[in-house]
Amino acid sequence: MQDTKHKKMKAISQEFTAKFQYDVFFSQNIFQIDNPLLRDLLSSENTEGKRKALFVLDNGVHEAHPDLQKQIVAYCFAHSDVIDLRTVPILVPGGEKSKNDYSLVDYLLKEIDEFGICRHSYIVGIGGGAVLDMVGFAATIAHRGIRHIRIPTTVLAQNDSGVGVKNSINFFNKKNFLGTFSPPQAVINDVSFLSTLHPRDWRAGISEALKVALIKDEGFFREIQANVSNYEQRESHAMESLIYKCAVLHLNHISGGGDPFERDSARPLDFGHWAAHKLEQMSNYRLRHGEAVAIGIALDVTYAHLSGLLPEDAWKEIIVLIEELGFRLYVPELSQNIDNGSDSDSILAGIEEFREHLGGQLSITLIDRIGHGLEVHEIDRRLMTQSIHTLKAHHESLMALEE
């Protein structure tokens, strides 16, 4: 008699290749009348009929250029052979308001529904990096994937967040919880919006900068500390080259890294985020996302010198860095609960935090060198903590010579 409990299973194998491609363009003015650039854009794909659009606008750019909006609709109303403005364009707040909300998402969605965007709609997202990640989630989830376009409006974003392919939102008060690999149809870098940022805004995207310089391009890095007054005065062709390098790096990882949805564990492109975005969350986003990376990475190039990794000499160099791109290397939610044995209520709860977003294995970047990073796999939290005592010393040696 046949046994037929232990039978093998059949199984179809299924295996496909899907490309993806994406332009990102460096312009400016891009909403006056006889730019062509979004026009061309929305008309590339050979479909008959016009193109609806959305247009969602940071409040905060909204702002700073309060004749935005009339701009945009006069745009496409001049270019309204090819774009179908459905309704003026949607204000959200700024920041990590938009990441933080919910209703937003949900917002969105009965406005894509609303005005009948469909997958082959275009939904253009303007402004900082945290409201390109909420509009991008919202446009991939509408209808499994509306064509997105991404209008980054600082520097930070039109460095590292905005040229990428991600999306997401912040949930259980978890930085990114919800999201989606999703590239955007295009990017337009548009230097003119820059020139209205507040200091902060303008300082905080050059620590994404100098991120990748660290882990891949030491050039890059000497680039920088040559050019720490043009950042200072905002000298706009520094920052312009500054952008365009950081931007170049980024893509160049995405496509040529292997791994462009982050399937691995290891992230080369967050370091210096793990307590990054633990800091941000303990500061109530009191703090921006760049000056969180400033301080991240400050903890952990002090980490990788003192279990031997990174010499001094160049632990010492990059924190001076740091420090004349007017950065603090220190904040008192860094040593907040430290010393009490717990990791839960400190920042330490970040390292187990990174590795449940990761999915797997423990993985964070540090470097041995300028321009060049490894992973590694565990975190000694005895030696972390040390890094931190460091960092708040350094501090408040500072302090005491300013006083």
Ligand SMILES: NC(=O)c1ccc[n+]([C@@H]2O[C@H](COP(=O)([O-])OP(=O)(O)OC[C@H]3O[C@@H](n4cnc5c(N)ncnc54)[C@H](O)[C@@H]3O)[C@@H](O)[C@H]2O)c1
Contents of the next structure:
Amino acid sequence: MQDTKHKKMKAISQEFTAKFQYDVFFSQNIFQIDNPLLRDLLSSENTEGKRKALFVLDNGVHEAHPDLQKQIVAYCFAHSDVIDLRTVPILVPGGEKSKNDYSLVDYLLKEIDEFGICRHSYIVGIGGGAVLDMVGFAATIAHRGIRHIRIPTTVLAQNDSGVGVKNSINFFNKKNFLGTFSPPQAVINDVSFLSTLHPRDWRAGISEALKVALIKDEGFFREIQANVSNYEQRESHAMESLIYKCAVLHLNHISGGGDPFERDSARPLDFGHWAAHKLEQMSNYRLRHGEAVAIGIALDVTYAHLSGLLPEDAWKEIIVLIEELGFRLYVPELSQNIDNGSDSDSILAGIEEFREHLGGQLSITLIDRIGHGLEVHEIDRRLMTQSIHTLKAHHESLMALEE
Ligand SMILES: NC(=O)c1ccc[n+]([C@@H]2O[C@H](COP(=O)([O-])OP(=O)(O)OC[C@H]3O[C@@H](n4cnc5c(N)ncnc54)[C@H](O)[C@@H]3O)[C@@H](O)[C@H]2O)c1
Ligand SMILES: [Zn+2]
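One more: the block was the form predicted on its own; return the form predicted together with the named molecule.
Up next: the whole complex, starting with the chain shown before.
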């Protein structure tokens, strides 16, 4: 008998692949009129006519480079056969403020509309990881995606956040709650921006390099170890090498890891990040992302050690390196409400938030040796609490020595 209630027709199977390609360039003084990189990028596609462009500039970069806006205008004027600059570079607040304030996305969308920025135009974001995340988000939701070029200006944005495929803002007081996976048209890392970074931001990006070295590349870990004093003295070549290798490892993971848009649960590049994201939020973004990542790594290697995965020598080497790099291993938020017996308002709530953010099964990356990550799907709360107490005790003994 025919089932009329659940009548079925043959499903139409739909399948296609879309190729993505973009370059990460390394250059210097990219707005000097005789530097052709940006001009060439905007004219590289075989479409006739000029390209409309909208520049969005991190206010922190603007303050450190007060002539930059004028330089951009002069560059676009000199190349006006190719670039149609729609308005002077738009300033937005720098840092996490730009991701915490949805009205900035609204503001950019209005500017995109007002200046007739279409799917064949370009939005060029210049700034730290936070501003680039927010600008990328606005660019990828307007008209279902406008080409965006990223010009990262911090170590972290040049070696990690600016070179990847993710764009986001914070929402419901949760990190990266709203966002898109959408690769940029191109990325231009201009080393000349790095000289004006605050020491905290010069250092913060090193933690992402340490992260990727710990899960993928022992040789890179050794390079970081050998260059601690060079980073401390702001030696540019050492930092350029760190940025380059870190960017390569991230890019290779995205293109070769089999999951560029993170549809599976495993997220190795988020090593140390479940705690980092929660700490950023708990500290009301007093902590930079990179600083929180350093603590997150310290916590997860301590956990890996206490759970018998990571040998003591390797654990100590990592902890010593994090400290030598100038990062803290502990902030009070780490142990806030930790002994209450409930996860709420404690860092441990970050585990469930991380699972929700990934979707599906909990998957946390740990390491069993330097240069080798592995996934675990359960966290022992008691052992994690013990790990936090270990870091706290270590921090207190260091403080006592300094007094
Ligand atoms: N999309 C991703 O895949 C991804 C990956 C990692 C991190 N992130 C995000 O990146 C953000 C952190 O980025 P960040 O570490 O670059 O910090 P940031 O963007 O918060 O910038 C830190 C400060 O540096 C200032 N600044 C930027 N460039 C400067 C320069 N050249 N000279 C002087 N001051 C300058 C900014 O105005 C800001 O005050 C976080 O929101 C994090 O979630 C995103
Ligand atoms: Zn990160």
